[in-house]
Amino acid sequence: MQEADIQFLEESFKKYYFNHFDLITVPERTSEREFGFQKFNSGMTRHISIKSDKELHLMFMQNIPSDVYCSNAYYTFPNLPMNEKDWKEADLIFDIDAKDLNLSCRGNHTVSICNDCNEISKASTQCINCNSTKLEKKSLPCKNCIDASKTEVLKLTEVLIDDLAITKENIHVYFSGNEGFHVYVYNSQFQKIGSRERSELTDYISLRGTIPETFGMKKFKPNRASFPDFDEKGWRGRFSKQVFGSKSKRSKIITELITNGYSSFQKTLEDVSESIGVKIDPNVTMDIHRIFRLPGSINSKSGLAKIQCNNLSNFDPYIEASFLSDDTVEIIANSPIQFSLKNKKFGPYINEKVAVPTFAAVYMICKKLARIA
């Protein structure tokens, strides 16, 4: 990133910090979590120890980070090295990333960059200008992608409120800046266990590695009574919904199964799981030393904030979530991908001088499809 785009930012991201210190969500108990953050074109600098709201806002005004970070986990010494820290328990944290959802609209807004002549093409697998393969791979969320997430916060929401007994009220659902969310857990029992349990648990609420046996199909003379009722709690209540569609059709799809034999009934099984399984990303939530973005910090992959939703159904990233200045700036944007932001839509451009307000010059030079003219 050339130095007068990096000043434009550090520009834009110093004022929304300083007007906007209000949507900082400090955690509870912060004394004991470990803070980190990176600047532009520099790596992470993280076991901070960080004890007041006004200590905080100091490590903004001073450094101008990029990106902030805190821990889930809770530690005696947060600011000593990680074998040091004395480890005491972790918030049950989940990440939803459109990326992960296998969608059909994904080639539709993803831009290629060539490593080696920076070339931006929409999605190819190699530059058309000097056939190199080392491309770097943009992504400009659309409707589509976001509504997709929030269909898999609310099975999963389902999933930790009725199969794990976690109230409403301890659940937190943030925009995570960019692709997806961020689903927190708070004051559950699960604050104490660690990352093998965690793995185990993330399994459970993606009907990972389950067997046909859970669902009544038996290798050898499989009974009939075994398989599940429609009012079943849990996994096996929503199989018998996504596969028997019907109580009426119950009884004739389970004779289909049992002829069918196991090794079918297993393929059905993967592809329910593939369908109702709630998509998390598992190594996120096994890690028990991860530090996540900040709630109230910008993403400096979209110029957008990490913030609360308190309606998903309502909410809407492009608008909620841009909070940066209408302010004109004048780039050289190149984006062959028309996005929407703040009910204004930009683009597509290539390679020409646009002035565009200052939310969506950030959004394009965070893509890496624009710089400062």
The other form holds:
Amino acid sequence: MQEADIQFLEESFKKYYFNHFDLITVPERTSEREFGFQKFNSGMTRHISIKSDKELHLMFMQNIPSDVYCSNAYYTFPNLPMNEKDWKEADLIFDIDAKDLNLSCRGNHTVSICNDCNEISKASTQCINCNSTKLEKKSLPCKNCIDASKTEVLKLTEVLIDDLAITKENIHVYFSGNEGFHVYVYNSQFQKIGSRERSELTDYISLRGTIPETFGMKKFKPNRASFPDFDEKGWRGRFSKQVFGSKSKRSKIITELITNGYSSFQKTLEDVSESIGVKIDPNVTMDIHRIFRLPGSINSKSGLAKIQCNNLSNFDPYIEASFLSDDTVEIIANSPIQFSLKNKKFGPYINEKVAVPTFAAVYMICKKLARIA
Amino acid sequence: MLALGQDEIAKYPFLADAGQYLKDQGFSLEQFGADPDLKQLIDKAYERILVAADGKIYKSDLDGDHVSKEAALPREVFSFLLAIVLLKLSGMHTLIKRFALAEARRAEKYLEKDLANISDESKNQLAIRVIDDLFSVQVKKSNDYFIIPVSDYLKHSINFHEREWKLINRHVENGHVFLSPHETVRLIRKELGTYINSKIINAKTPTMIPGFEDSVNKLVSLSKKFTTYTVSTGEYPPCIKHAIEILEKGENLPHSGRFMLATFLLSKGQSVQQIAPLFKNAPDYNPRVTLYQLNHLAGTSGSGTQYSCPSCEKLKTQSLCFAIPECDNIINPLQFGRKKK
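For comparison with the form predicted alone, provide the form predicted in complex with its partner chain.
Now the complete complex, all chains and molecules, led by this one.
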């Protein structure tokens, strides 16, 4: 990114942080958390300890970070090196990202930026200009992406509440600031469990690693009675609803499953897992030393803020998470894909000079699809 | 400490304070070496170790869960305590490990029986207390099942590699896992073994006692049988081959995949300089960052922690596992191609 672009982004971000500090949630037990930040074109600064929102505010104003992070873990000494921090516990966190959902719409709104010649195109494997395979993908997520991510959030919430006895009040959902959602679980029985335990929990939530026996199928002499019932709790119940469809079809489908045999059942399980398992990023949940984007801060991949969603079904990030100003600014835009922000449509632009509101300019520059004119 | 009845000490001798028990019964170790009647018990203890070394469970003189004869109880407990003395004198850790495991399996049988005992509530409660006190697993009874909090379950189940122990293959409801008495006890087998093992390791080693030498010498030569040699084919496991292929094609290997590849090769003795060029085709290749990260993993920069190659289970979760039959139930890619001889 060139100097003028960075300067513009920093100014816009600074303005946001100055005017909207109220949107930044200083997490509970602030002094036990590790904070970190990044500046444009520079590495990560972490192992920072912060005691109050005043200190946090100061950090924002002094550094004008591109991204700010805070640990889900609680430490005795958050500012010491990792192995001296004295890990105490960590909130359970989940990351749901539209790019992991294998959605058919992705191809329509993903562009490639060639790392060798900077050519921007919709080609997915090779640069159309220089044939290089070093392509950086940028996506401008659509409504479908956001809706599909919301569905995953709802699936996750159901498993957390019904199977794992987490109360609704302890589940907080945030828009990630780019193309997905971050879910936090507080005060659960899982606060103190380690990374390997969390990895098992992610397999449970995403319905991975199942064996046919769990759902009643056996290699030899399968017994009809051990197949799941329609009103059963947990994954067996969800399996019934997905595979049998209705109570009346249960018997007939069990006969089919038994006739088709064990290995065919394994295939069925894979399909079921793909369709009803919750698609969370396992690496995020099992990392107990992660610093995770701070609620209220701006995501430099988009210029949108990470904000809490109190009404998920009506939530529209491209209206509600865009806080930057409307002041017009001139840019050279090269965005082959149209997008919409704050109810206004932008693009497509083919290497052209345009005057757009700051929030749209920031969005495109963050996506590397524009530069200051 | 739990208050233990006669039967309980025979069933769970590792719960007793060994030195105190001998004193209470009015014996000293020297007597066992000298008195011909008591010396039989050393042979019995030796046998108890022998059975364990063979991977079997020592069959005791207990009839059901009652002591069959008046004399059987002290014999049971003495042979256990003397076995520990013999093991300590031999100093053979492989034998101690095997003995601890076999004793755990033996205790497991009794715990299971006690848990499932519906006619005697006190037996039931004792088993529940042993599990809670020693292993911090809160067990509650619910109809025919024992239910434990998911978080307690996970702490123990992660030590199992069989798929049926994965949380997803368990009946989970309302934050609890439902288990049969057998599964409840099986869940803590490893920790029971570790507990017994650490009790033996932490016990004081006495100086050699006359009358014990023969059995100790026999144990030392017995333990030599268990030394194994391993050879390695040197071939890479499929997950590593896959990661290298992806990089060669210039496709994007996720961070977790790069971590796996680098830690694997570092563990195989390759240097940071040897590994770095592998990443040069990555779409976001930056030699400075690659070297920094590799040095970090190798422990030559940063905190000095050397990172190890993730387990097969973790790689499965990360969709990085491409198991083939030759993987043969290994639990870490580093074990691929190793054969015991």
